[in-house]
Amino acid sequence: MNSLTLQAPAKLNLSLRVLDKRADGYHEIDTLMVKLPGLTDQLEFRENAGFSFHCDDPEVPGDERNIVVKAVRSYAAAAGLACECAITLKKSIPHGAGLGGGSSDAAATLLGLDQWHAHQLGAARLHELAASLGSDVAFFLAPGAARCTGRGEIIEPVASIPVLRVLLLKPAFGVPTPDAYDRWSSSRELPGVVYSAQEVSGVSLVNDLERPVFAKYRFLAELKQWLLDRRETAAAILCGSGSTVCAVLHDDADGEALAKCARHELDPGLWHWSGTTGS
């Protein structure tokens, strides 16, 4: 095998439940997964005589503090071999807006790398060691939506999760995830900005990280209340630890259209993307 291309799809958590704080520092959380199958990283493997990884994007560490760097190592490890391949990353997904781009790329280097080496791990070593690398990492193992448990790694396949017609909108600022979860516990809700769960075509939308997010970053707050207030708009909810806020839009909406406004009315600098979940 000379190369070999793979995509790595961003994420989209339809409900984040936080349910308590676990021995081991992480968080017990429940949460309802789908991917977006129109918005991905891509990762290209080409033969090589050594390893080496780069990125097209100058913001995202290209050393070590990587976590495809850090895929690649736990794969040689497990695997007991030097992973003699170039590895190049190009970004779509921004990265500290809550979608799991770091987390897709990590598990598509699994799978790529496994695939490479003629499927040396297989499937259950490649949870294990997705699980390993992040809690997000091991939904990416696999195609479709899922219900996850633990602190992220129990995956149970969902097969009838509907497809929605959403719009991404970030700001420039990313959000850190652990800052998140360490205020979730002490945080409280803002006046006036809707935090209850909102229900579209059976799939109940509810985000428990909105809370110590929204407390900190009240742009985010502000968004959320505007697309919720838009005739385009059938909900709203923070992505994941944010900063990417999605509205789920109606059938007849103008997703392009809703973006220009925003950044008119509230931020020229939003980052956007506009289309379907996966089923």
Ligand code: C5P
Given for the second form:
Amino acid sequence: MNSLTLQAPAKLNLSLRVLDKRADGYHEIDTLMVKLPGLTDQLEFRENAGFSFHCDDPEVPGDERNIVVKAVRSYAAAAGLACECAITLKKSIPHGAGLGGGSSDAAATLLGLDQWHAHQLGAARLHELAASLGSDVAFFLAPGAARCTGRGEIIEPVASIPVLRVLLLKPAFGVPTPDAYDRWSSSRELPGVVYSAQEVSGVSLVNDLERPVFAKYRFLAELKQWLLDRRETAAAILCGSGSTVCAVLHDDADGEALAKCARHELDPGLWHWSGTTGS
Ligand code: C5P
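What's the form predicted together with this ligand like, now that we've got the form predicted alone?
Whole complex next, starting from this chain.
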């Protein structure tokens, strides 16, 4: 093989329940996740004399701190080989966004390397490596929606999830995931903000991380409420630990026009993406 290109999709937590803090510092969760097949990073593997890594986003570390490089190191150690390939990562998924971009990149790296090396490790070993790299990396090893439990690494595929039209909006700042979880048990709800489950197309949308995240990043609560007040919007929810907020759109709604309006009325620096969720 001379080269290989893989797409690494973003994810959306349709529901995220935080159940308890564990003795190991992680939180026990129960989450329903779907992929966003239209919002992807791209990973290109090319044959090379040694290993090299390049990322087109200057804000993403290009060295050993990058989860792609960590995935390469863990794959090489587990398979007992030197990775002789040049990896290029083209980012489209924003980071610090709650959309799983880094985790998806790591999973695509493991999948790409195993494909490159004639499936030397196989699905079960890749799952182990994925879980050691991050709580939601394993979700990205297989296509489709899943219910994920434990700290997120126990994956149960879900057969049929309705396709939803969504608009994602994200301010320039990100939210560090540990910060959201650390503040979960002590945080309080803000008055006037909807936290309860919203039923859309038979799916119950809810995110227990909204309480700690909104308490610290009040603009995100304002953004959610602004979306809920719009006629285009059937529901609105924080994505994972944020800072992206997702609006589920009615069939006839114009997502691009809504994004323009949000930039005009709330924040000219908002990043946006509109499209559909994977089934
Ligand atoms: O596993 P990952 O590295 O993605 O998690 C980042 C941080 O988020 C953890 O160090 C932990 O603070 C928090 N976390 C958690 N419970 C989870 C997942 C993540 O407390 N289930």
